[in-house]
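We begin with a single chain expressed as structure tokens, specifically the form predicted alone.
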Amino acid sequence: MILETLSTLFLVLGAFFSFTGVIGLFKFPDFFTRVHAASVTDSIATILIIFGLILRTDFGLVAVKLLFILIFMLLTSPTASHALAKSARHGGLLTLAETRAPKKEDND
């Protein structure tokens, strides 16, 4: 009853976590901020549903395969990310501040 109760528990907040991310994704105002909200959302919401899983299990072969796949993710996951955001960076996108703030003119 109490694993159960905890499974739900973890499998609840890594659906809520999962969803500000994409909340996030659709309301944050440049690139690299979207790129942050998705990357940070999805470790956590991977690590509380994997776990959320594994409670659910019989701590057997299929908790060791959900802890592979925990570890996959969260060695990919964030390289992924910032892999994105530095193409995007290195192909010449700049953040929004940088946008927003006055160009500087010689005035020689």
Contents of the next structure:
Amino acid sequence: MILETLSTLFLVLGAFFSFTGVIGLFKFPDFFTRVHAASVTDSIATILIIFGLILRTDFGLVAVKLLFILIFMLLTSPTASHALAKSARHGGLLTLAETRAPKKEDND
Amino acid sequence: MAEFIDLVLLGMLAITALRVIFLKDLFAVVMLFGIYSFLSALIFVNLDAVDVAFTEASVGAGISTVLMLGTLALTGRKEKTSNHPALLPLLVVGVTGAALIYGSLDMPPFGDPNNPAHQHVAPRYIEDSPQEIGLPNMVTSVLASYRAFDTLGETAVVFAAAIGVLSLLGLPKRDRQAIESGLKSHLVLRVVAKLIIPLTILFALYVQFHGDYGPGGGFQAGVIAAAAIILYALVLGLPMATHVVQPALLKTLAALGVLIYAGTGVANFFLGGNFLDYNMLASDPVAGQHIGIILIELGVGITVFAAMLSIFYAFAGQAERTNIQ
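Could you output the structure for the form predicted in complex with the partner chain, given that the previous block was the form predicted alone?
Everything in the complex follows now, all chains and molecules, and the chain you saw is the first one.
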């Protein structure tokens, strides 16, 4: 009973964070803030949802598999966001602040 | 509830398909194709077809996306705009669509247990496969034993596709000079990739040999193993990857897989049984079935791995050559 309530709490929180991530993805002004919104969703929402699901199993093989999925997601999704942002930077994309700021003369 | 989820997923599928049609940016189209495959995989899961969903997710969303991106690297990412009106194609599509919808009116009701598809051979598979084959995963029994001839055809198709691509594009040469040209600066990517790649290969082996007991099998395992090497090639550069898994080896492996598959069938043939009927491979028919299924799944896995990886090599090598020129 307590486990089920906890798990529901985790799942609802996870859904909430996914939702905020989606809102951020649509509302934020430029590419980098959007990547930030998406990656925050990836990390916190996955942790919450998978923990919520683990609490609903009978802590056998399924829980271990879910734990593996969690570890995999925690490793890969920040890396994917990193690669995305880095390649955008490499391709010459500027942040919103940089495009708004008056262009500095070659100081780098 | 399940029907509601189905409806939502099908609606999202339709929206994705429409977006694919109207977008001109091919890079976004490839990404949408990946989303489309994942949505189909979800629908398959909802229909309790986990094996199909697994294949769709690994082949449709995973490796096809990589191969299409490899093609885009050669062709450019913008669709050509055509100015002439497309009335005739519209007419053809309209008529075909109307005929298909008309045909679907005669289809039996969705999910009815009395449908012909559930009455033909399915009861026999469900009732007799525990005694005849004895695998917990009935999908593998059907795929690898009852319908082994179909699966042999599928493996041959994968093999033929690899031959087709290789004869058009050719494999990259092993080049000892170029080995240093990896992306040395991407520290985070390199560290994480080194962590992930062994785990991916381990997972591929698990999927390969656990296919008898759960969802999985040669097709998925081959694709996952190929994905691990493709990740290696993306992070450390193609020359490095061709140094590790050599193109010449891939050619041999692709043929070897089909040979193992067909050889298992022929071996049983010579032991006095039928082609691809594994009962004679051991003294006990059920044990024979198990040996046969493991062997042909291995053949499928090897061929799929080699075919997918050599197709990727061919595309990536071609792209690298055009970059240099």
